[in-house]
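Only one chain comes next, encoded as structure tokens, the form predicted alone.
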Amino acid sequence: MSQAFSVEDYRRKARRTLPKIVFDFLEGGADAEHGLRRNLDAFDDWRFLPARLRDVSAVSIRTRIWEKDLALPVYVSPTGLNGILRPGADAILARVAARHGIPFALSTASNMSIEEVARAADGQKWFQLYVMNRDLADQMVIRARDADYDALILTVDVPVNGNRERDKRNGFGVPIPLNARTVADGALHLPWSLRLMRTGVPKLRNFETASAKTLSAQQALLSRQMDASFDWDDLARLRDAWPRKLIVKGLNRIDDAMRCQTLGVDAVILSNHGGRQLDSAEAPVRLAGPVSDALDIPVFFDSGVRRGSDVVKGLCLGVSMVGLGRALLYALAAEGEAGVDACLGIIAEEITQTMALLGAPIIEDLGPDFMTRVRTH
């Protein structure tokens, strides 16, 4: 039985469960990793101002996005190479998201294909697109459309790969390099090693189809060698080509967000890629209020979310939903599907408890008047 009562508990267990080279891939950031800490610390810029003597005997954390009801104001952020944490990880995350009534976003760098995940769970699914090669990107868009994904997420903050020093020092790659150090570490983390031996090395399944099977594309994806020429005109063409909801992820500026809105994008995600791209990029939560105030379309954010109270702070600042990335991956690595399920339950309980303590029985009640900014970092 799990003794985890918070995301941090799952993080500690994931660290014990995974070999160092794998945990560092999950945990690491760019350069000196100041951005990782900034993402976490930024939430303490705001302190709550609870309203008293309000009826909070029944708190609802349900929300509504694009005429669709969601049980929680969160979604599962797109994350790549999840199969290295647990076999079948993408399907696990999609199933748990469906059970909890929230969207799941599948990464281009997933270890299960667009089609496999579509069959694995019946919940709301979004597909995240990296553009490495225009023809391949067009094929991915068609496949996501044909597999009935509800939304397409274009990630725009990876024109080149961030300087991920942990991965460089460890020699991280897929497959994991076999040397004295990694073999010894694998022996010390036997359950993980046995799972990997039973299922085999995770593959980039979106590049295993007849139309997309190219070794150069897989290598480009692993090293984040994206098409750095992709620009606003290309985004406009993608908007014309994709018939459903289009989300742009990786924004850090009001003017970029407003331009997305002008081009007909349906939502934007403020994100610094979890601190993995540009180490000195601002924490997205600090941008949430100004961008939400400037736009008429939904604004989401991710990066550094570890508590239900972090989610509530984002909602008070005007965002519509909050993405969960590492928080759920820790639980996935630690305890598999049961861990992800329990972790989402913990976050839902924390959101409910925070709203009750604030005096806000429904999400629509939340606003900036429930907080004061102190900027301690």
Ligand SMILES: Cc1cc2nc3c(=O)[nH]c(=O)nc-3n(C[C@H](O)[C@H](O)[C@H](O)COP(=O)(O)O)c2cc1C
The other form holds:
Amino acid sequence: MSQAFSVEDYRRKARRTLPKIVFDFLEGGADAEHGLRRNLDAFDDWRFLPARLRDVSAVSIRTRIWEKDLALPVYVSPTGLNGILRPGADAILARVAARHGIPFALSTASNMSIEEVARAADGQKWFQLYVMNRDLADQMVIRARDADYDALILTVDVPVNGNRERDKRNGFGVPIPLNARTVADGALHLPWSLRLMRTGVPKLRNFETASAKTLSAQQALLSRQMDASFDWDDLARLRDAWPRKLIVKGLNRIDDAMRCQTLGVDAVILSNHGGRQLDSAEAPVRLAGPVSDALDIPVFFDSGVRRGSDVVKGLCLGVSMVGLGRALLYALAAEGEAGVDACLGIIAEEITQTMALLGAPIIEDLGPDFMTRVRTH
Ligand SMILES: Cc1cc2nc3c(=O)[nH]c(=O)nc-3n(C[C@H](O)[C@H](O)[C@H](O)COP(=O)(O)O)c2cc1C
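Okay, that one was the form predicted alone. Can I see the form predicted together with the named molecule too?
Below is the entire complex, every chain and molecule, led by the chain shown above.
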């Protein structure tokens, strides 16, 4: 029986479950990690103003996006190298997302292939694209289309690598380097080590063929060396090449978001990559209101979401959906599929409870009048 009642409980358990080098990769941010902390603290800038004496005997957290029903207004954010947390991680996340009726986003840097994950679950699936090399990116776009992914997410906040000092200090890499420290730590986290030994070193499965091109792309991906010349013209070409929903992830400015809308992008994701890229980038929740007000297309955000009440605050500010990154990865590392299932259940319950306490029985009721802004930091 799980003793976890919140994302923070799963975080603590993940820290106990994983060797330090792996937990630090999952948890860490850029530079001094001020952005990482700011993402969490920023939610406290808004306090609720609950409305009383409203009928909240039946609260529904269902929503719709692009004429598709969603059981709750969240999606699984794309995260790479999930296989070092748990073997089969992306299939686990995709299955749980499908069971809960929410979209799952697969990273380019996945340890399972586009096709494997498509077969693993039949829910809504999005594919996240990193462009390290134009030819390989084109090929992945075709594969995602052929494997029936519903949407393509282009991540635009990694033109170059963020300065992840924890990873530098630990000498993080895949395979994890074997030295006295990592071997001793592996011995102290035996269930994790045994799982990894049984399944082998996680590979970047979207670059399976060992051509010189894919090998250099693998190295580029692991060190996050993207094609830094990718610009608005390339986005316009991608829009033409991809026939389904196109989402741009990693925006921090109204003008960029509006330009995406003009180019025919179907949704934008405000994100600072969970504080992993530019440490002083603004917390996305602080941009959610102005960007949602300025755009007609759906606006999503991620970074620092750890509670159902964080999701509700985003919805009050006008976003359509909220991405869960580390929140579910902690549960994945701590308790595998059962953990992710339970954690998503906890977040759904927190959203429901928050809306009942606010006096808002359906999502359409939520708006800025349910909150007041205070400057805390
Ligand atoms: C371990 C880890 C790996 C990530 N890998 C990717 C990735 O491959 N592609 C991507 O677009 N974003 C990636 N992200 C960023 C997430 O999609 C998301 O923006 C971020 O996790 C949100 O912040 P939060 O985890 O604090 O909620 C990664 C984040 C983490 C924590």
